[in-house]
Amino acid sequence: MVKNDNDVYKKVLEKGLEQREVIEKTVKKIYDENKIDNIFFVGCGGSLAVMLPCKYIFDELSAITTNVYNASEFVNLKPRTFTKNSLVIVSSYSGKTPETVEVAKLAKEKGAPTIGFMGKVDSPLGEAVDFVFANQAETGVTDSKIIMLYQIIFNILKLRGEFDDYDGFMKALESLPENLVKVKETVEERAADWAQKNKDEEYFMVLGSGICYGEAYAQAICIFEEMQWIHAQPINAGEYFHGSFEIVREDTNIIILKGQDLSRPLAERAETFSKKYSNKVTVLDTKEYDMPGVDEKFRGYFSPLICSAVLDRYSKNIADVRNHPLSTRKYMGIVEY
């Protein structure tokens, strides 16, 4: 079992929600001196698999358009919808990623509002965007970005009168260091057991959907392929009906991601079929661990937080006993692409 940085990981949560008091400012800053006819997430791998929830919770709950892009493809596509009253939220970790610069340079040329999430203030894009938030550290940026991005949207929902329990959901937010450590603590034995038995395999498939699609995406590609090398397909559990599913056998590989929010029949549906026809499924389903603080009507938006959480701890296990540290690249940083 490899030991767990619970300590460093709560405080990078808690260092985000110590934003809170220069989110509300900043959103309130952008709303007074702008006019947003939409929201545009732009960011590539994991830095963009963080920003899906956010579209999810936006179309459940407002009627503003929200879009999300990987940057390259904005860059290049350059949506119509995008003008000077479009609020662009951008992420990159290393704040060096060249597409996601450009969006933010692009931004500001079109004298639209930007926001931007990065490791280190000092940056290329802390550079290049009105509005920085950074969170340097080894591990629970993911999290602690999420909780950053909340307190952003459900301000804007607030302002926008299409929320009404904001300071309930803010007091629920504020018991995620405490819940999503005591979750990970849970899994410990879990996730060491999983990773002896899952380390030759050389394929999975990894189901999400609604707000927890985010997470089936970042696991399989940054996780499983970028960090491990291993063969991964992340698929919407509503879409694995449509093509995917045919390929299962009794030694497919698949991981389930079932949350708690208004997509979990289609995350049900997919673990029915999955394990009548295959002998190796596991389900994460956000529903087991305790979130004392957390009234029943929230649980679904904290959904994609508990699987990073869980996740987090299967993937250093299974990087531990493959001997092949998450940090290994061949291509990345390393080779001109």
Contents of the next structure:
Protein chains: 2
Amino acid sequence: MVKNDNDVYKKVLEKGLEQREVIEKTVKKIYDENKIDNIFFVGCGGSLAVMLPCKYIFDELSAITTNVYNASEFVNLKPRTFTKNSLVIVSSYSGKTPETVEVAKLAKEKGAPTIGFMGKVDSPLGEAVDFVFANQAETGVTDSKIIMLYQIIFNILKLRGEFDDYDGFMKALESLPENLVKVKETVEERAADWAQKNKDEEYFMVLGSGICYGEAYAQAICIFEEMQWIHAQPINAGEYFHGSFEIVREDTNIIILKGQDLSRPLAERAETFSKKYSNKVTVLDTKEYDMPGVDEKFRGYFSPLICSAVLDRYSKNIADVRNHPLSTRKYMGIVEY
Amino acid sequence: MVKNDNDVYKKVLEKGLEQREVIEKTVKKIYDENKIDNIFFVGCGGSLAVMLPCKYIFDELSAITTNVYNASEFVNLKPRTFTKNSLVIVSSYSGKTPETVEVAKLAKEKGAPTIGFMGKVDSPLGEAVDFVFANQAETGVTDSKIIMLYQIIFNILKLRGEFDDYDGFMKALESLPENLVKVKETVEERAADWAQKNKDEEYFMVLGSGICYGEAYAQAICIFEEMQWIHAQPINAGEYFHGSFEIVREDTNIIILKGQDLSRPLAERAETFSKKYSNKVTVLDTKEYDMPGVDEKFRGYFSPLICSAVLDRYSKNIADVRNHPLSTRKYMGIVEY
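Alongside the form predicted alone that was just displayed, please also present the structure of the form predicted in complex with another copy of the chain.
The next block holds the full complex; its first chain is the one shown before.
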């Protein structure tokens, strides 16, 4: 079992929460000074995936239109609905992703307000956006980013009069550093077993739906493919039955993320089918984890955070037994492309 | 080389074009009787993929917001921006996909106008929508659906005053049956060679961007996975460099769709990288194909149609040499799920 880094992880989450007051002021300032017609979440890879739950939450709760784009697509297409009345939220862990920096510059030219999430403020993206949030994190990046993003978006929902328990939700958010560390502790053994069993696998299907699809996407393309060089395919659990399920055989390795959001029936349906036809199904059910202090009605929103905490342990364990550090790269940041 | 079905194919495309007058009346009626705030394109698998170019076109040309959802996701989430002022466009080849029929019913309850595309009018989806377009096709389904969808959406753009060469575009559409048959004839030999060379491959990456991403998605999950039981992963060419490209080796089989829309630089960048590190790259460049009667400015919109015509020949040839008919299924329509 690989050593955990729960102390550092907890501190990074707490750092995300500490931004609350600044975030409240930032959102208020943006809304005081602008008429916001729509919101664009733009990034690449893992930094894109982390914003997908935000779109889900707006879809569920808000009458404002939100859009998620890969930064290159956005920069080339320049959607016509992107105007000076758009709020543009961008994210890049390094703060250096050129196409994401380009998005912030485009927004500035257009006169649209920008918020950026990154590792370090002192970066090209940090300089290009109006408001910057950085977590300086070496680990727990995803979860701390989601916490900061949630503080932003629930502030927007509150300002728009579309969410009536802001204080309750913020209190629930505060429970996360402790709760998510407990989630990680709970899965330690299971993650080590899973890694041992799966260390020689050459392909994974990673299924998710609704608020958890972003986690499935990131686990497949960022962890398995980028960081472990294992083929992995992210699949929306609702789309599964319209293509990919035809290749399932008894030795197909399938990971299913089962959140507590409105899309749960999609994951359940995928689980029932997969378990019938494959012997290698891993289900990550967020329902299994205690979250004291988190009201039932908020659990759906916290599903990606639970998935991320659990998958982080799975990922670090499999990297360890495969002797392939998560930081190893063949091309990224090494060759020209 | 497998026999082509160009005669039937051409007739199906012509049938799509014949709907022009009805489509013009339908769109006018919908806009006369409703205030349309946004448009939802909803479907599953290939029927979802076929609508992705429509979102791209609206993104480029229109100030109206459009959304694309998997039908299960839509039905469970019921996005808050979906109201009686939404136009809902649904598609299902069989007309029987339960989750898509459910979308049409939800829209009816809500009082939102619905347009449905399907194989046969006489189907549950045909009964559930307000306006129905069917192509009765056994083949060439994708292209004829795109032709019908384009007639719908360019009518909407015209009504909204966002497209000033409607007549020119309709004339260009009329050239498609002949032009696309020629495209198919041009690739006959190349498709047969490709199929022979690739018949034993066990994995494909299929890259696309912008208006062609839907084609990449459909080729991977519907053709390779569903119809050929070969692992295949659809990848947005802009996302490629933020995950999946790390698994590229010299024997990785990569198909790149290169359209003539605004996202072309994304495909070019993916091509340059892929050719440097893999010996098995197939590039489908829509620019290579003559399209007499189609003005340069419309070629971007026709890129998915060229991709679809070319890939159809590739798919039928590989099915033939693998002795695995495209109609063979293990689960779809056979077992309960």
